[in-house]
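A lone chain, given as structure tokens: the form predicted on its own.
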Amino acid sequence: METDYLVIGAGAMGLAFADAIHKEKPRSKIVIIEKRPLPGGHWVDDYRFVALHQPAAFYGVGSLELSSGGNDLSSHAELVDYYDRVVKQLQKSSAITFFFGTEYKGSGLAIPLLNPDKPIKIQVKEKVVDASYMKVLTPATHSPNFKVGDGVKFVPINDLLDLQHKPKRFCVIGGGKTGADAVVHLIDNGVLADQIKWVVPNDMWFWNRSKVQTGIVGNEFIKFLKAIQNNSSVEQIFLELEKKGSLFRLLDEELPRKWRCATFSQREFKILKSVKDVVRKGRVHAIGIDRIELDNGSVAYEEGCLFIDCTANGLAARPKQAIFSDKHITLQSVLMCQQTYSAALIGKIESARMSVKEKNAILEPVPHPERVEDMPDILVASFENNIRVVKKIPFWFRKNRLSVGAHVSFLNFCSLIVKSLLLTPKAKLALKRIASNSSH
């Protein structure tokens, strides 16, 4: 078969891109291939009590509302249903074809998993779009990189909803968003804080979710930009943001080394603080019949303990690739921790009458942050991308529901643009000062 665009992956980014291309170029043929039997990417495999940790108002695809508006956080069930509706909406067009349960092998060859003897050969006229480059992993599709001894009760976080008997103790392995979600879920469902051991290889900063809401998140990004401009070290930046109420940390006496945009409410953070048996001895090497072996020693655990695996790296930092080439598009974030907005924006820029060089000059990839040192550079690059976008396609930035600019008044929108134009060059200069201080 023949198509204009071949999209590899029907997850959040692939569908946001396809939706944007279809809106801008409705006559273009689009084929979307997905290995899973359902749309939604990692949401299909995620634990059922997961929820968005950003407002649903600017998540999903541009043409279909995800929530009733406001600061609603969509649940796993709502997200799976939403992406089913997205596919049904796109399938109304004869220009769009989906192949689920199908693996892409490259060079236009796709293999149906249940019918491998009938391969699909696709001729691509415009571009192949890689929507799988970000490689989102979930506990259900990930194998731990440490040894688990025979007889150890070890399950992914997904299995918490299917427990038939309550264990005497729980041990959560993983200090990221998933591990924190597991702790909150257990305590919300009657497990006492002193029944939980929590293995945290590296502490991370938590983003105060009340600051990351529709109408005000733009000002929050400006606050981050000002903190970069005002300080001479990464540590000072995070301490200023903590003082202003944007960030939380579990240990008052130690600065976290991780920053991954994980948001938590003040209620959830209070729950996390209630767990006192927190193991900070680095990463797990092995779990034996009565001890946990870690980078910096070992700890014993009680008989009857159930281990909860939360070690999958949901969004690993990937090397930057040029987004556009003559025959290929690699979907990546262009705004810090905003994947669906990024994919839709890439679709919009792809539809414009510009050369590949001009398109790449507008959008610079910003890898997902992992360390605190990543945040300043990524945030400044995000603002530079948005400034170029506003200059090129201001109406899209103002009206597309995935954009922060669509959820503020026109006066606030103009204020955010002016502040961005004034502060971004100063923050970029500050990056050199911060880099120089960190090297000494």
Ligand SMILES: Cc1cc2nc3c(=O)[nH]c(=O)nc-3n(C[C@H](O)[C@H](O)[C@H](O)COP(=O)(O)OP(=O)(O)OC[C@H]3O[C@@H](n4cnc5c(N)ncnc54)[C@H](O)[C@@H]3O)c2cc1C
Second form
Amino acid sequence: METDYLVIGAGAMGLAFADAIHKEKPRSKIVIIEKRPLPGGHWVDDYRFVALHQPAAFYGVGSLELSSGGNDLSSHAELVDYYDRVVKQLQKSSAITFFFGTEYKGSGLAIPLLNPDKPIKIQVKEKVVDASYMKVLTPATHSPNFKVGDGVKFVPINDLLDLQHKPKRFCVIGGGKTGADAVVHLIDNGVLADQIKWVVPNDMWFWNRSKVQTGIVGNEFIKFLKAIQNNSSVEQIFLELEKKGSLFRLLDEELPRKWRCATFSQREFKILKSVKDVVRKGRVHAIGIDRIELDNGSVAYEEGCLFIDCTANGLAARPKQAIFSDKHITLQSVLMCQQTYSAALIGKIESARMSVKEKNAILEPVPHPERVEDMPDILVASFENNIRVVKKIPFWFRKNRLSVGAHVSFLNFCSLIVKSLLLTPKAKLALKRIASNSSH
Ligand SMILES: Cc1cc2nc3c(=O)[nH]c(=O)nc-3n(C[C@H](O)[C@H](O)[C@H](O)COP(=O)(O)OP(=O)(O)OC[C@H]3O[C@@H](n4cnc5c(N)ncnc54)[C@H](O)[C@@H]3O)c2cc1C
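May I ask for the structure of the form predicted together with the named molecule now, the form predicted on its own having been displayed?
Entire complex below, previous chain first.
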């Protein structure tokens, strides 16, 4: 078959991109290939008590509201249902064709997983769009990189809802968003904090959810920019943001080394702090019959402990790739931790009459942050992208539901733009100072 765009992956990014292209170029043919049987990407396999950790107002695709919009933290069921509705909405157009349960093998060849003898050959007139580049992993779709001894009770976080008997103790492995979600879920459901052992290889900063709400999140990003401008080291930047109430950390005496935009409420954070048996001895190497072996030693664990695997790297930082080329688009983030906004924006820029070079000059990829040192560069690059976008397509930035600029008053919108224009060059200058301090 023949198409203008071939999108690999019907996850949140592939669908946000396809929706944006379809809005701008409704006659362009789009074929979307997805190896899972359902749309929504990793959301399909995520643990059922997962929830969006940012407001629904600016997540999803540009043309369809998610849940009740606003600050709603959509549930797993709402997200899966949403992506089903997104697909049904797109399928109303004869220009769009989906193949689920079908794996793209490259060079225009796709194989239906249940019917491998009937491969699909696709001629692409415009571009192949890689919407699988972010390689999101979830506990259900990864294998732990440590040994689990025979007889150890070990389950992915997904299985927590299917337990037949309550174990006496729980050992949560993983200090990221998923591990923290597991701890909150257990305590919210009646497990006592002292029944939990929590293995945290690396501490991360938590983002205070009350600051990441519609209407004010733009000012929050500006606060990060100011902190970069004001300080000479990464540590000082994070301490300033903590002082201003934006960030939390579990340990008072140590500064976390990870920044992954994990967003929690004050209530959830209080729950996390109530767990006292936190193991900080690096990564797990092996779980034996009565001990956990880690980078920096080993610890005993109590008989009957159920291990909860929360070690999948949900969103690893991927190497930057040019987003646009003559025949390809590689979907990546262009605003810190805002993947669906990024994919929709890439669709909008793709549809503009510009050369590949001009398109790449507007949008620079900003990989997902992992270490605290990643944040300043990523944030400044995000603002530089936004400034170029506002200059080129201010109306999109103001009106698209995935843009934080669409959820503030006109006055506030103008103030955000002016502050971005004034502060971004200053923060950029500060980056050199900060980098030279980090290397000492
Ligand atoms: C637990 C969790 C919570 C999160 N919460 C938020 C949040 O609140 N806000 C936020 O902005 N982000 C959040 N994220 C980040 C999230 O990764 C992005 O928002 C987004 O869902 C990523 O979508 P994606 O399309 O890039 O990746 P995926 O969801 O992985 O989709 C890619 C799709 O491509 C398909 N695919 C891959 N290879 C092929 C192939 N060869 N052929 C066919 N199909 C293929 C895969 O099956 C998959 O469905 C969260 C991530 C996790 C793990």
